[in-house]
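Just the one chain here, laid out as C-alpha cells, in the form predicted on its own.
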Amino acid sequence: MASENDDPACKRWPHRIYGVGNEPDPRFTLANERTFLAWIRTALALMAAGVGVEALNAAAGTGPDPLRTSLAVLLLLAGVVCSIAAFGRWMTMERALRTNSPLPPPKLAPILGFGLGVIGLAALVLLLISGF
C-alpha cells in the first residue's frame, strides 16, 4: 500500500504545481523550463547594464549623475522584475501543461518590450544631453 509520501509528486516542489494533473509530455517540460532560463538570461543582462550604467557613472569622475543613477535603476528593477516574473510564468505554464489546459497569454513580454522602450527613450535622452 503506498502511502501520500511514496507520490513522486509529493516529493518534487513547488507541490501545488506538481500536485495537480497528469505528467505532461516531457518534451513540453524540457521546453517550459528552458523558456524560464531564457528570461532568468534576459534578467541578468538587464541587472548587468544597470551596473554596467552605475559603473561608468562611477568612473565619469564628474559626480553623481542623476540621469544616469536613474537609468540604472530603472534596469536593475526591469531585471528584477523580470526574474521574478519569470518563475511565476513558468509555474502557470506547467500548471496548464499538467492539465492539459490552454496556455494563458504571455504577460511578461509586453510589460518588458513596453519597458524597455522606456529605458531606451531614457538612455537616448541621457546620451542627447550629456553630449555622447
Given for the second form:
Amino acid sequence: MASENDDPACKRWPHRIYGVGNEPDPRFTLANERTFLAWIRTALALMAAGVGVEALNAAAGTGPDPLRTSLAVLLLLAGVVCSIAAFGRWMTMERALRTNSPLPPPKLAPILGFGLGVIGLAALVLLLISGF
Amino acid sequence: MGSEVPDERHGPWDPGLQIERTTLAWLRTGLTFVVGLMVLLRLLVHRSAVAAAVCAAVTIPLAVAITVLSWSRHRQAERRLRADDPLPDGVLHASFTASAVLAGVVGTVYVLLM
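Having displayed the form predicted on its own, please output the structure of the form predicted together with the partner chain.
Full complex below, order starting with the chain above.
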C-alpha cells in the first residue's frame, strides 16, 4: 500500500492515472478491471445484436430494408460508443480509487437502459407492422 | 476471514479469489471476441470468400494474441502481488477497447456495404 509514485520501476501507462494518488487495495483495482470487462462484453453484445439484425436482412432475400439497416447501424454504433465509454469510465474510476475520492455515478448506465428500452419498442413495432 | 490465509495484508488471497475471477473475466471477454468473429466470418463467407479470408487473416491472430496476453497478465498479477508490487497497468484495457471499436467499425462497414 506504499506510495509508488517515486519508484522508477513504476512506468505504468496511462500516466494520467498512475501519476496521481497512492496504490489502492488491489481488490478494488481488480474489481474495477472486471467492471470494465463487463462493459466491453456489453458493447460486443450490442454489436452482435446489430449484426444479427443485418443477418435478418440477408435472410429475407428481398433486398435490404432501410428500417432494419438503420437499426443495425444504430446498434453497432452504440456498441462502439459503449466500448469507448467503458475505457473512459475505467480510467475515471481508477483515478478516483487512487486519490481516495468518491466514485462518480455511472452516466452511461441509464442511457443504455432507456436506449435499449426504446430499441426494444422499435423492434416490436417493426415486428408488428412488417413482420420484421 | 479464514485464519489459514497466508498473509492478511494481501487482500487478493481472501476467499473471494480476486485474481482468478478477474482472469476469467478477461478470458470470457476474449472468448466473446472470438465467437463474434466467427459469426461475422460465417456471414461474410456467403457474400465474398475473399473478404472473409482477408478478415480472418487479420483478426484471428488478433484474437489469439488477446487470449495469450490475458493469460500472461494473470501470471504477472500473481507475481506482482506476491512481491508486493503494484498491479499491471492499462495497456491491455486500451487494446481491448481498440479491438472492440475495430469490431464495431468492421460491422458497420459490413452492414452499409451489403
